[in-house]
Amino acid sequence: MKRHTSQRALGTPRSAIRELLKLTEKPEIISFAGGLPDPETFPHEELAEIAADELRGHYRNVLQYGLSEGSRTLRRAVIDWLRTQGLDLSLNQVLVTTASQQGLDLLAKAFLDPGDVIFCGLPTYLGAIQSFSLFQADKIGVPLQEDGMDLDVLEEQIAEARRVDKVLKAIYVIPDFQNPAGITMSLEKRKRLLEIARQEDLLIFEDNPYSQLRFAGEAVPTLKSMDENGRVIMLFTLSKVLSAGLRLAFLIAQEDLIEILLRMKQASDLCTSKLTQHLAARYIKDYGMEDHLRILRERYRAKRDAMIAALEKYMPTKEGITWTRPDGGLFLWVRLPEGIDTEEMFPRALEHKVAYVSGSAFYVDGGGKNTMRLSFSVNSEDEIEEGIKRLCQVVREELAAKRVGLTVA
């Protein structure tokens, strides 16, 4: 059945992530690869009242369907909780979506054509990096540094790119615990980067899925926040703060952007979960998220504080081995010394019975082939020192077969 496929089906390849996941599967394997959420924090007595009640008193409302923008009780409670915020949205400020990989997906339908250029960070988030190429854009990747993109070098690209006529629509980042690396934008980069935007005429699509969950350091505001010109679109999800499986996100935009944004979704599922969106609006007016988000902080610092402790404990010592320390989020990133590939590494490592994620899979050049990317989110604190020690003499072991290097602690 080729012939019938589009190219566009044809070129996109299965998720990376996804079809690893299937071989970590086995209770033996300690697995750091998923970016999953610790289903103990998930408030699944409170939401078990909530349902219980959203669907003997209100069925008739809560199952049928419902907005294409998005339930108005959930878009109101979640105005409310980002006003706290520094974001002062109206209704239709506000779009509803199936989890932030729809809101991806719309995105990229909304804003790309074929060829059109959008700059995103090496690494990056490889469900953006899937969306924007299932649509055919040029991505075109930015150095990270210590404080986010390198932004010296983005005006570079951005000046090379219109000398050889390309057209440019957006700049991709997710300025908070950045997924992979960990890292987190400056407040200065921040502000230089609305001002790169506005001077190119540029949309900036920032991700931001981890900034409720910083557990060090002094929070920086959202570029959403400090957007003057309404280029800013802004992704807000609710899977790692409140539950993955209610796939509810948000796309937040000024209205004109919404109004494009809309018409890509009601063409994708007319609407989402009507029941999943009155949960967690309940949830949120009800309980609040103050509370619950002050257990995943401490529950996901002390797992964070694990994985380092383990690190510093077992790796081996060799110059070009270093990892990020983040301030949030889920993830922490991993180089090694040059000469080692971490997608050659992996069968050696299911053989420990350890997994990760191999850089490569975040970078849209090519590059990353010595890194890694970990997560501390899912495991028990007992489980990440067995796992990172397992996962270290791999490593010494790759470090032998490849010869790179032989000081180990």
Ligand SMILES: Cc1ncc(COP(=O)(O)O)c(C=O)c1O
Second form
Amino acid sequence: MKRHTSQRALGTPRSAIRELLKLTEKPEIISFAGGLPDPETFPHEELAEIAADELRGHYRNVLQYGLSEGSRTLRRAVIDWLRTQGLDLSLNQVLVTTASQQGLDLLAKAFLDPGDVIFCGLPTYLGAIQSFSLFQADKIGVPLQEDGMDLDVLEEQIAEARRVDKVLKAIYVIPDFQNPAGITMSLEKRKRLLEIARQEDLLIFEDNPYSQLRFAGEAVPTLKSMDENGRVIMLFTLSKVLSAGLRLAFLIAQEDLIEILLRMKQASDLCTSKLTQHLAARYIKDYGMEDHLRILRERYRAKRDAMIAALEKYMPTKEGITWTRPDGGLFLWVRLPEGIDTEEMFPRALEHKVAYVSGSAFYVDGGGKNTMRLSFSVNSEDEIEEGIKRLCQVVREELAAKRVGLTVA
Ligand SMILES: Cc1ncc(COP(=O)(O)O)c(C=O)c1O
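Can you switch from the form predicted alone and show the form predicted in complex with the named molecule instead?
Complete assembly follows, chain above in first position.
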């Protein structure tokens, strides 16, 4: 069948993470690997009532095809919500997508030709790497610092790519509680990033699944809300704040960009499910998001605290072992000493019945071997403590096996 398969498909590997996740599904394993939202946060009773009402009373409408742009009611609901976050949007600046992963696919289809350059964080979200790879873009990784992308390096890389006559298109960032590293970009860096994009005539793809999940510290304005020359396209998903299974997100950009993306959307799936759009629109209108988000933030803060407390208690003290302390989102990021490869360590973790995602999956340059992503979202606080205890034993044994200066306790 190889002769029949497109170069694009041949060049797209299976997601290493999805393969690994299958191994971690056994009930005896405490898994910090998945990036799933906590199912206990899904407002299932309210959605069940709305669904029954919509299906009985409005079946002619909600079981039908819908507009490719997305339901007006849902777009209006999200516009009202985002107005409270400093964004003043018109209906034609919002395109509903079948969650953000489709948004990433449409962005790649609309703006990236083979060989075009897109800059992204080292590390960055794996699903974005896959979408950009599918369209044969040249992904250039920019290291992350504690306050976001290293913009000095970005400028150097832009200059270098221009020197070799590359076509530069966009910068992909996840400014709030980045997946995978849990890092938030500072306001100063956001302003400078916008300025770099303006000077260099680049688009910014601002992927924003987590900004609403801030449980500590001060909110930082979105790049989109500071975008004075229409370069930012924001992806805003309901997956982590309402339900991942509804598969709903929004592409937010100025009208001419939305117009291009709309054509891509039509060719992809005609429209997003009208039923799920109506469920979400009614939930947002009838119940509002604020109370719901307050509960989510409290829940995730407690889980983050449990994970950090356990790491402080059980992790061997050794130079080179660090972890991030995110103020929101679902992930924290652990760095182990050089010489430890978390992919090689993974079978040992499975033996100890604990799982994580090896950081190298999130690096477009093959780096990050000594890092791992831990998600604190789905496990209970007790499971988090037990899982981290197991993981720290794994690390301890690996350090000893690799003779990185520790003995097994
Ligand atoms: C940064 C980022 N972008 C996009 C997605 C995809 O989300 P969805 O397709 O569920 O909206 C995720 C999911 O984990 C994510 O972390």
